[in-house]
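Here's a solo chain for you in structure tokens, the form predicted on its own.
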Amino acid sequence: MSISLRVNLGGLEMKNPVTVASGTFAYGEEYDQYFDISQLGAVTVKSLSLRPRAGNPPPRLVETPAGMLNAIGLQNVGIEAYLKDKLPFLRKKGCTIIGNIYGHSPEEYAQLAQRLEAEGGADAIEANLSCPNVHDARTARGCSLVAQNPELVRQYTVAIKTATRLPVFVKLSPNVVDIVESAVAAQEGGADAVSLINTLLGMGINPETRRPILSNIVGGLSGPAIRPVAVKMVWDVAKHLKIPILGMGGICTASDAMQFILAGARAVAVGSYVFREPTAPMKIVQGLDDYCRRHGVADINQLVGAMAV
């Protein structure tokens, strides 16, 4: 039986519905020693800003039960170094590239999108409007994210879409009252897809020292612990959008990935689990093919939103 795993994610043609979550896969080359990364549906690179970022001081990473807290702070080489030093490897490999971008204003996001398109730096843009660990929790009351304000989501999306012809995916935060509002705002702004979900806000305290475990105090919780939340949010949003969803949050196996697809995701991203099992994304691709064969499904697109109720 011939199985098709090809999907179209908001205008981005992918050979299969599996990519990686930004920030967990660096710029791709680091993982190519474990498997041929060009065989993924896409490689999503670490968030890119206009200038290099050192990120937050350590400690900025800690394991939790069934998950991980991180406050990396969007450490990255910056757009110039990415185009000069990182992009050539990905293009030589023939990878489909999703360029994740981060800025402090709609204008900065627009500039990044323009550069990536002009330099062939990406095949699609993922706009990170929802990173929860780039604010100093000592001076700010919590973390105010663009993704927590639907009107700002719409405004930023319009600015990015105006700046590029590449498909634009908007990455949203679960740290809201109703994620559907933000997703609808992204669609109204012209987004070609939404990415759900970014990390949940969390923190840890060392009882012996009585000090926070992370230097930033607050970080983002990822890993299997958040999977049920992520699946539910994908299901909630899928009922209200016409554009596709890139689902993520605690995916470790093909069975996990299928939960997101059945809930309404067109494609999925593997994140924190690659730190434990670097080959997990490719194993999930193979597992999705096996799933389709076992269930007599010729085209994986037939399973998107196909949860039986």
Second form
Amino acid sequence: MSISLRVNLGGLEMKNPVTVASGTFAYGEEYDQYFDISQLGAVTVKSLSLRPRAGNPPPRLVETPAGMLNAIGLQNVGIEAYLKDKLPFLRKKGCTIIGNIYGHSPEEYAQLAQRLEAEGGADAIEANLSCPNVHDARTARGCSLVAQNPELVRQYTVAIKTATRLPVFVKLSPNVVDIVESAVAAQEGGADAVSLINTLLGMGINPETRRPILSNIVGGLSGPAIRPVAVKMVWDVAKHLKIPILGMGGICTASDAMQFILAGARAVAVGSYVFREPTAPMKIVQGLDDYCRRHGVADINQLVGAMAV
Amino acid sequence: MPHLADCRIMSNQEIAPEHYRLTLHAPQIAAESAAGQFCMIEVRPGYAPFLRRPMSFERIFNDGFSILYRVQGEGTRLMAMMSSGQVLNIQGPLGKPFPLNPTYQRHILVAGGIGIAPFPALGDAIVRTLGKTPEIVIAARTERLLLCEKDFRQMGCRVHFVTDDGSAGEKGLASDGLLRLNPGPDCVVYACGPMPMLKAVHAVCAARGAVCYASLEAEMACGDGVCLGCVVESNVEVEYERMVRVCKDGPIFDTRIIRWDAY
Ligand SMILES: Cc1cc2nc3c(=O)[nH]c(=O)nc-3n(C[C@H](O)[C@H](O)[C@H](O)COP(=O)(O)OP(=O)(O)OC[C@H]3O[C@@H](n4cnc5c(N)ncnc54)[C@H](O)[C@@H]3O)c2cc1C
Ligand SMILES: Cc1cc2nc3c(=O)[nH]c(=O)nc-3n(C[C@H](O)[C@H](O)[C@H](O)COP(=O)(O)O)c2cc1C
Ligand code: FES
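Same protein, the form predicted in complex with its partner chain this time rather than the form predicted on its own?
Time for the whole complex; same chain goes first.
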């Protein structure tokens, strides 16, 4: 039986539904040492900003039960160094690229998207409107992320869509009362897909020193610990959206990935688990093929949102 | 290039209270590894613990390598319960090795506690590739935790002991032991241990005009330069190059580039 894993994610053709989560794969080179990364449906790069960013001071990460907390603070080489030093490798490999961007205003996002399109730096844009690690936790209160304010989500999405013809995915935060509201706002703004979820806000304290574990105090929780939350959010959003969903949050195996697909995700991203098992994304591609075979399904698209209720 | 390999445990022995030596059969990894590099160990299947644990190579053999570890928390506690014949998934070699330079007259190693771990391999390399005999300061809380004396005596090294409680050797800190050896510009000092110790050793070396390479520690997720979680602050002027990754840019650093006032 021949199985088709091809999916179309809001205009982005992917040879299989598996990509990686921004910030957990850098720009691909390191993990190409462990498997041929061009076999992935797409490679999603670390958030790019207009200028390079140093990120937060250390310590930046700590392990948690079945996951980790991080407060990297979007350290990245900046878009120009990406185009010059990182992109040629990904293009030479023949990767499909999702260019994740981060800016301080709608104009900056628009500029980043424009620049990526003009230089062939990405095949789709993923706008990170939901990074929890770029605010001063000592003073931040309430809605400090763009993704927490549906009206802003709409405005930012419109600005990016106006700037580029590439498919635009809007990456949403789980740190909201109702993620469907943010997703609907992205759809109204013209988004071609939504990516969910970014990390859940969390923190840890060392009782012996009475000091926060992370220098930024607050960080983002990721890994299998958050998977049930992510699956539920994908399912909620899928019921109310016409545009497709890129699902992520704690995916480690093909069977985890299938939960997201059955809940309504058109494609999935493997995040923190690659740190533990660098070949996991490739194993998940193979595992999805096996799943389809075992279940006698010729086209994976038939399984999107196919949870039996 | 790092490998991912299932490696059989050859032995796992307690060598001091809460301190173990684990030897693994890993010919492919061993063939490409050098002193100062490390591996990431998958402690067991499942998500507890979630991340791999970084461990330096203690000694590198033709058919594998050994590590020396202290029981610190859950991961190392689980490791301590393992026995020969069991299999661990290992990622490695990772990081940069200790630089070896024949122009220095004296090679001084300074170890604090479990910081001794990468030094048997370094001692071997200095003897074998430079034909020199290193000197070593072994510092620990107390006598029973002074490790690897025999290994260094066999290399013909001068061994200096320092303990916090004075139960063996000189009473004091690792940096006091180093001072006693009177380091100067003809010396290269290699240090491994807790951050405050490395800071003190750096201060001694800076004052005496000796070059110092330290093996640093940080919590790691990927071990291979991807997550940017393991950084330390350096003195580099360029703002976005200031954070250096312990796993990929290190773990061995020339101590002059580290911003010690942050520690
Ligand atoms: C490059 C490198 C080489 C290392 N080599 C050795 C070695 O040869 N022998 C050895 O005994 N240890 C070594 N370590 C430290 C070792 O990795 C940690 O002790 C171990 O990960 C603790 O795991 P755990 O599950 O037992 O403890 P956990 O329960 O995870 O943690 C217990 C405590 O240890 C601290 N800790 C956790 N991970 C690290 C870490 N990676 N570095 C420093 N502190 C940590 C935590 O903050 C916590 O306070 C090395 C670390 C690095 C970065
Ligand atoms: C170390 C680390 C760095 C991350 N950096 C980014 C980033 O730069 N941009 C972004 O949109 N998301 C970033 N994320 C969030 C992930 O892309 C993903 O949304 C989240 O981790 C949930 O997936 P997971 O549980 O599989 O890791 C980062 C996550 C981690 C763990
Ligand atoms: S541990 Fe991930 S970059 Fe060093």
